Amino acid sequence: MSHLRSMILISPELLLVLTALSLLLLDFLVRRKGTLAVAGAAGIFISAYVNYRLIKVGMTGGTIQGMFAFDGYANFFKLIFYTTLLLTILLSVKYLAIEKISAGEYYSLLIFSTVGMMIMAAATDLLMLYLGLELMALSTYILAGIVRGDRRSNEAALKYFFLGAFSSAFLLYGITLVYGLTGSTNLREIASALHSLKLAESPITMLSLIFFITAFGFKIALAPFHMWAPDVYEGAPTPVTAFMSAGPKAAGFAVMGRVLFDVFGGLQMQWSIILEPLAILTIAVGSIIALSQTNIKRMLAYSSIAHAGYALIGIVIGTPEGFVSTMNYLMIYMIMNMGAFGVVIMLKREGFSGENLEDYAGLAKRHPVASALMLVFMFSLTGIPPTAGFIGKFYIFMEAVYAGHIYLVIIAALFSAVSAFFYLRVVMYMYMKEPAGDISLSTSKTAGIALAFAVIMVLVIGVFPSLLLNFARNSFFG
């Protein structure tokens, strides 16, 4: 019995796993590639529902062997990864066209990456942990140099994963300081044996915990540990690039946020005075490199640089609340930022990327509808209201002033002030800008479905910021 319920918990990432391989097999099968697509999107719908049985029958609470559990906490972040998963696949279906990519290949690299995050936000053992973040991280290096005759995408590739497998290195030293310390790679039995040994204080056990958050520092881009960003970012087929800001970041908070209070709750003062400096580093250097750049997708890799800045101030404050602002803002930046990559994909066509800033000049005269949805979401990843951007930056900073960090707040905000000149400049270009020739759009209902939903749900979360704040809540807490 305990063997079927293991399956059952787990069968949402086997229902992905099927999926990928069927696609592998469909694009042998078919001609029309854009079936591939909607036998995709299938199959994340199907899945997204299996686990939504799950948790309205109670499965919620679940572990399998003490590795892998099926909580709130993960089910919150999966939902993350559903949406990631299948915007970038609505995203995509045009951008393989024009880029003459294999689109079996390329979508089941995107559910073996989105495999890997469930398992990431899942895993309650350090070995499982350290599985899904290879599975995520190889799935993605292929993913960034999948244009093999583009120099730039297999740069993006090559650079990703020198970096990435230094940042796995980082994090292997810590499994293995952990486990020779306390003989375990569970999290409750290392929290427990940390505990009752009284080795919190542990020189090696510091040690420990400054390999995690190295090796987390990397996979979500904070600085000193940022350099692969950009240029990834840049070289990487759009799309790929949108996935990248969206699901492994989410998937790098998940678990920092499982690992730091699961197994390092007691040392929570040490994290906070480790990670502070980071989260302010690593949003002065977002903002501030970011004014200097005239290549959209750089632009937008410096963003999300920031961003993560922002977003680990709630694991800074070191409280169950700062921790359910990082979930909230994690998914309001997916949404935003998803749908800002999406306005760049749609200016892609034969012979012309669509990158440069100078290529959105006048963008207003000629696709008003287009420039519109950019307009919300340059004005949501500022911060202004009445959008999920605002929303985001409210409550994280609402937490931190009510744990006294209100200097912290004070410079994020002068920060956040400052990228306003980045991203209202790209407004700007659209609608103060003549025209510099000929702009058309790679347009594809598609897209067009994806755009409508991420520009809805900013609209809605920051109108309405109570529903994903309860539900961040609920899945915290629960």
Given for the second form:
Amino acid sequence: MSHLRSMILISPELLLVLTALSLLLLDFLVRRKGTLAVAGAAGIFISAYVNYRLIKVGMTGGTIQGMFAFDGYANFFKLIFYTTLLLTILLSVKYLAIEKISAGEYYSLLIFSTVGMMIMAAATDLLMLYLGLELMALSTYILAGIVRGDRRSNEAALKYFFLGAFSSAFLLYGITLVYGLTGSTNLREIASALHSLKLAESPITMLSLIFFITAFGFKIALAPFHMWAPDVYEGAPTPVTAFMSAGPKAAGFAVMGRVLFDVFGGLQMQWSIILEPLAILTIAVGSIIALSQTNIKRMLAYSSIAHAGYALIGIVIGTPEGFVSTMNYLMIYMIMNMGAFGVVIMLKREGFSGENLEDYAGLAKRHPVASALMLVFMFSLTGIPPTAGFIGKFYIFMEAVYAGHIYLVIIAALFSAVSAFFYLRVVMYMYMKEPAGDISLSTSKTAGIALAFAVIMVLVIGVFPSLLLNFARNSFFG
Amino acid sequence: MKYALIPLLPLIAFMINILFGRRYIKDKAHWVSVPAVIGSFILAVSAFMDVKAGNVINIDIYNWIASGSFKVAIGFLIDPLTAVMLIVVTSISSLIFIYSIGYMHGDGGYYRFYAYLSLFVFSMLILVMANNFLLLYFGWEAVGLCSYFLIGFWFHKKSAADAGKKAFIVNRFGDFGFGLGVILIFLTFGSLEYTHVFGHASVIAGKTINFFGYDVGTITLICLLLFCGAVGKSAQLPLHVWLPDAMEGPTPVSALIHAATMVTAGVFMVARCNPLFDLSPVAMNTVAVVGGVTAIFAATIALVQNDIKRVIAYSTISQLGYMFLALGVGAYSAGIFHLYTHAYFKALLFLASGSVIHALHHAGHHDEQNMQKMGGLKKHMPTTYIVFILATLSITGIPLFSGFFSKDEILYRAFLGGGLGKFLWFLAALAALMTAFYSWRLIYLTFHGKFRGSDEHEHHIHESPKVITIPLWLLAFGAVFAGYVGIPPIFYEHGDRIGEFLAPVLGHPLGHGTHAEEIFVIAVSILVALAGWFIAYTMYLKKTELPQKLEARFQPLHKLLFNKYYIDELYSKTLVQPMLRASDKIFLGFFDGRIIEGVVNGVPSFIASFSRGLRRIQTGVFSSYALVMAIGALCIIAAMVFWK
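Alright, leaving the form predicted alone aside, put up the form predicted in complex with its partner chain.
Following is the full complex, with the preceding chain placed first.
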């Protein structure tokens, strides 16, 4: 029975793996590559629906010898991953054709990466966690370098791979130390051992905590572990950049939240003290360096670093409510970021990158709808009401104020004002400048659906924030 | 809750027009906006009936953000006060919207005009329907923004663009105080809901705040700050300067601003906050004195102006002064009553003057707003003439016309008010004399005598089309009969229906006078109205050489009044120019030149060199990244060791 139950609880992941494998096969059989996107999307929908049904019938709890949890926490993050995956596929169709990327390989890697993330979010054992993390990471390394003819893409993949391996070493070292102390890799058992053996104050525990933070900090691009991000984001194909800045980042937060709260709950004071300066540094580095960027992908890369800093504030607070605001923020950031990248992707066409700020000059005159969408996403990233971005920041800041981190909020709010400069500069270019030459967009129906979804969600969450917030709260508290 | 549709319909009309106006709707924009605002009017009437049956509606439609005691909610309160305001706003707006079909016909920005007009009405409806101060503030600011759009509607004309800016900036001064007032309310009461704030007002009554070493009553401070906003929005001294310039906008906009959607906001807000104002005699006296002084001050300026719309604009400022005077002596319902009657006759005056301007403009007349170049229009524009006469009879307070009832009520309440009451009554009566004079002067200069333009122009003057004259007739009906809801009890025992209706919100005014006093006040106000008319009649119809003689005789005074007491010049010299100079020197020269430019250019160039430096380490080698990571981890370890 227990095997059957395990199989049922991990069936969404299994279905995704099945989809990915069939896409690899289909790639040889199907000539029209658009079909692959449809087939992939169908598989993802089925997996997501199965997941949804499992929640609805009240399935919950651990499985695979307590290494894997099917709980609200994991399911909230899974929703982020599913959405990221679907939006990425919708935005990729045209791009793949332009860049002549092998579609079957590309889609299946995206799906494998997502399966990795889902395992990360659900893992309640350090080894399972590591397994998911590597599955995600290895797939994204390849995705970053999937444009084989492009040197920037190659460079990105290689950098990402080596640095990722380096960060994995930190993680493994941290796992080893914890195992040495407690004799277990199960999160709950570790926590109870740390408590019963009074190991919480041990320097070794502290060392392992710092190694975990370093490894997870790498995944979510916290300063000073962020340096790979701008290079990799710039070099990778744009849909992959969009995917990386939303999905793996959220997955990093998912494992960070689970490990910090479940294992190191007793050391909350300590990790708050470690993370607070990192949050400030991350926001500062992201916002300040973004100011001087003229390449929009690089600007969005630094913006993504800054946003990770804002989301981290929810963890710094150290309360469950604080982490709920982080979950809320991650969902919002994912949507508005995918939207912004979606517009960037549309500017790409044969032999024209469309990545420079100058390429946006006068866009509003030629393509009012695309410009209006970009305007909404830029407003949201800045945090201007009534967009979702405002809501995300508002709840993070509010929880921080309630927890007494007033200076942190003031600093974050000031950098938020700084960020208006580089986001609204894009708007300024689109609306105030004269178009330099002919701008044509690579529009497609699929990209249109993705962008419409993103813009509607940004506005709906902006106007009805309690829907998402309550969902995050219920997911966290079960 | 169907009443949520009252503000929603104009909002939808705005959205449709602004999104699809330029490409698809174009000159059919009124088909969107007019039904929307008429729909609002119908719903407003139904809301009024509901309230009349004894229901008060107070619900939160939607909670946007809730955090502790602070919440941002969209909630509506429909009580007698709001019901009256809803009727005023939606009925006047409906007529102005219809009128604009004819007036704005053929304008290039037709769809834009209707879009902004709808947004304007939406903002005002939110303002009057709000059940908390935050939503009130939202409506308040939105009204200001729309006025900016609409006054500067013909933005290619420099004077219009400037007037739009002026209205916005002058209002900012008042709004700043208003914003502070709202914040102080939240700090004091811990809530922004009307019910909570007004319910706890008496608890706060005795509290004081130390303000630069002086103990100031918290309530007094709140009321004065709120009143700052009212002074700006309702164009009272010393922030009245934007309103006369606001006529640079199209005439329907002037009518809307002056009658329904903007200047009444201040009066409404003070009346709405009556539980607070009642607790602060200082604030009440301030309101009354500012109102009384503004009433007479603006009336004196109106005496000598030659621009037809400018005369009416100053008359609005003066009439608003009356309303504040009433509020200040505690006669809130009298103030709202005057707001209500004034809305009809003032909208009528503006739209009728618009009809004159429209006709002259189409006849090719260039100085179309200068009354000195008009005259004798009676025979060309009989309808406009008649409605103008009706509106004038009403505003000057001739018995049996609506203005008489409301103005008399104010004069009577001022007369009974203790302290400054008699003095304020005297000011108000004097202002009434002047009102009668300048109103009739306007009629005689415009419609009587001989046309003072060229014959060719006169030949082309025609009465305005039906789409303009029908709203005029409807407004004329209001201007004559609107006052019959508030007949003084001395004439008819249960006559003061509006006072009774508003009493649950605004209470009964204090003090009862004797019959003799009441008759005295009525007699005086009739007398001054007739006297004003007689002087105007003599000067502008019988002895037409008299005005010039007087002007020559009292030249300094005439110049002073004609130039509006030089207040614009005074502001320009003492505030605007020093500010510009300072901003030129300090901000452009120093801040912009050194600091901002320095930061804007310096930071990126610093970062550029910084990142260039980094790039040098990084040339194809990622090991430096790994090094930074390792150093970062080490730093954290070191920090934790030392922190222990």
